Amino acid sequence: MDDDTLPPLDADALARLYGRSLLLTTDWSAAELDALLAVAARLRARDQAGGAAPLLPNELAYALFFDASTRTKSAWAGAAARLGMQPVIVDGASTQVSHGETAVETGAMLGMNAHAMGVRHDLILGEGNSFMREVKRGIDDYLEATADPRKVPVVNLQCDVDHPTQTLADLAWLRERFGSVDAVRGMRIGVSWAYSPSYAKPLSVPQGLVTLLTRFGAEVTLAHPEGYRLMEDRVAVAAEQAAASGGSFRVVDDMDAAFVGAAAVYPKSWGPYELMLERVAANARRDAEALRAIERRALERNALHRDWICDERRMGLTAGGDALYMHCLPADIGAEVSPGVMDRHRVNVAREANWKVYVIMALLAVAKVPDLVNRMS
C-alpha cells in the first residue's frame, strides 16, 4: 500500500488497546485488530521513509524465549529499539522456571524492571499460553501492590495455541501484496501441513492462521494428514468466524485440495497430534529420554508423509498457476517446499517476514502510547 493510501487510525479503538496485552489474536475484536495494523502500517511507512519514532525512549522491553527464535527475536529487538526502547532478551534456560519459580514470581521478577515482556513457550501443549497469562498475573500484581503506574504489556511471541505476532504480519502482508486492507475478504487460501525431517514443529502456526484469516471473511481450506489434526477448539473458533464473516472453512485431508483455485498457499509442518500431547506428560516428568523417543516417532510419522510437499506441479493447480507462496520461516527446502518455488518467492517470504518488526512496534505502541493518534499525526 501506498503512503496516501494507509488505512485511517480508529482512535476509539485505539483507546480500548492502551494498557491491553495480546496473548490471543481472538482476545481482540476484529476492528481493534484492523486498528493495530493500521499503525503498523503507518510506522513501517514512517520507518521505510527514514523518519524516526522515538515513541519509547528510555524504556526495556524485555523478551523470555524458551524455544529458537530468529526472526522474532530479531524482530523484537528491532522493534523495540525503533521505538527508543533497550531491548532485553532472556533465555528461559537460565531462569529458574526449571528449579520450580512459578510463572507468577517470573512475571514479578521480571516485571520490576521491564516496561514490556514478550515470551515465546510453545512446544508444549497446554503449557506455554497458561505460562503468559500468569506471568501477566505476576506483573499486574507487583505493580497494583506497588501503586506502579507504568503500562507493561505482555505480548505472545509464540506459545501452544498461537503465534499472534507471525499471523498478523502474515495478514498484513496479504494487505499489501494483494493492495487493500479488505483483500482477504473472498479469497481462497489454502493452510496446508507439508514434510518436515528437522523436527516436530509446533501447531500454533496454523491455529493462528485459521483462527485470524476466517475474522475476515477468507476462504480457508486446511489440509493435513491423518493424525496431524489441530486444537478441537481452535478448528471450531475457525468455522464459527467464517460463517459469521461470510467467508468458509473446511478441513481436507488432501493437500492437493488446499491448493485447487487457491491465491494464496501457506504450507508448513507440524507434528502428529497424539505425540505431542505424549510430550506434555513426559515432559513434565521431566524424563529426557523419553522426549528423544516421541521425536524420533514423530519424525518416523512425519516420513510417510514425503509426498506432502509445495511443488511445481501443486503450484499449478492455483489460482492461474499463480499463487503467493507464504511460510513463517525457516521452511525445509526440499521437503516443505521445492527449490524452485521457493527461489521464485524468496523476496516475498522476506517481505512477509518484514512485517513483524511494524507489527511488534505496533503492539508496544498501543499498549503504552497515550493520544496515540496524535503522536502518529
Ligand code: CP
The other form holds:
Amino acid sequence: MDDDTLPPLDADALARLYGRSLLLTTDWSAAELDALLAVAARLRARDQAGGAAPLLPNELAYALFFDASTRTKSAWAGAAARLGMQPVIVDGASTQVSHGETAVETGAMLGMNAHAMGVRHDLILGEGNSFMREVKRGIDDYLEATADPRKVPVVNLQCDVDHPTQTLADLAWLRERFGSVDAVRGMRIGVSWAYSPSYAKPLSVPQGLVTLLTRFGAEVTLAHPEGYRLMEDRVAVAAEQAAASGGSFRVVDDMDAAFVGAAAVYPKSWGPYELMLERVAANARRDAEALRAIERRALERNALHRDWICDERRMGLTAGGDALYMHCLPADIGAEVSPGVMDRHRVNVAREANWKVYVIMALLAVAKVPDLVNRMS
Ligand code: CP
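Would you mind giving the form predicted together with the ligand, to go alongside the form predicted on its own above?
Next comes the full complex, and the chain you just saw is listed first.
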C-alpha cells in the first residue's frame, strides 16, 4: 500500500464521496472519479500483493439483476467478499416487480436489510436509471423514517443510460496500459458500432464511454451507421465536456474513420434506436410476441451492416497499426471482431475486465468507510 507509484488519495474528494451512490459518472466530478480510481488502484495493489482488505465485515451487499451478467455479477460478489461483506444476488425476474411492485417499495424492502445495493436494469430505454433513482428514494425514505443511520449506497451495475462500473474499469485499464493517470488526455480513441447477430444490445456502454472519456481530454470519435444514434442528451454532454476538457468529440457514419490514427478502439454493437424505443411500449404492455418481433427486426437491421467488424485491415488503420482493442465483453467473435484480432488481445480484454472488481470495491469503500484515507494507509 505504500507504493509511491500509486496515485495519491484525495482526502477532500473522498470526504465528499462518503454515503454517495453512483448512478451516472456524470453525477460525479472528475476529481471524485479520480479519487475513486486511486482507491481502486490501491485495493488492486493490496490484493495482488496477497493482502486482505476487510473494510466492511458482516455487512450485506445486495445486487438486483434484471438482465444476464457474467462479469459484473461475479465482480460484485467478489468485491463484496474481499471487503468482508456477504453478497446477496437477487434475480429481478423472480421479484414482485414483474407483478407491478414499484421501485420505491422494492428499494425499501431490500434496503431494510442491505448495507449497499447494486442494480442492473439495462434493457428498456428510459426506465433503468429512473428505476435506480426510485430504489434509492425507497431506501432513503425507509432509513429516514426509522431513524436508521446506515449508509446504503446504490451502484448502477448497468442501466439504459450508462454502465459506470464498466467504463471506469475501461478508464483504469487505459491508465494502466498507457502508464499514467493522465494517459487519455489527447489520446485518439475510436468508439464504434459493430455488427452483432446475437441480440440488440443496450446503448449504455457507448454512451458511458463518450461521456466519461471526453471529461479527461480524450479525442473521441463515435462511429455508427444511420439509425443507430445514441440518446441525444448523452451525445450533447460528450460534446460539451470535450470542449471543456480540451479534448474533442465527433460523430461519424464510417467505421474506418474511428480507427484512423486511434491509439485505442472500442468496437461494439448496440440496438437500432427507433426499435429500442418501440420496445418500451411493447414491454409496458407485457407483449412478449411484439418484443420478439422487434428483436427479430433489430437483428435484420444489424445484418445490413455485416461489414462493420473490427478486423486486421481496420486495425491496420490505427496508430502504428497496433491500437489497443477494447471491449466490455462478451464480444461476438466473427461479427463484432475477427477471431485474429480477438486472439491477439484476449489477455488485454481480460485485464480490462479484471479492473471491475476493484472499481466496485472502491465504490463500496468510499461510500461506506468514513475514515478511508487512514484505513488505506
Ligand atoms: N461487460 C459486462 O457488463 O459484462 P456482463 O454483462 O457479463 O456483466
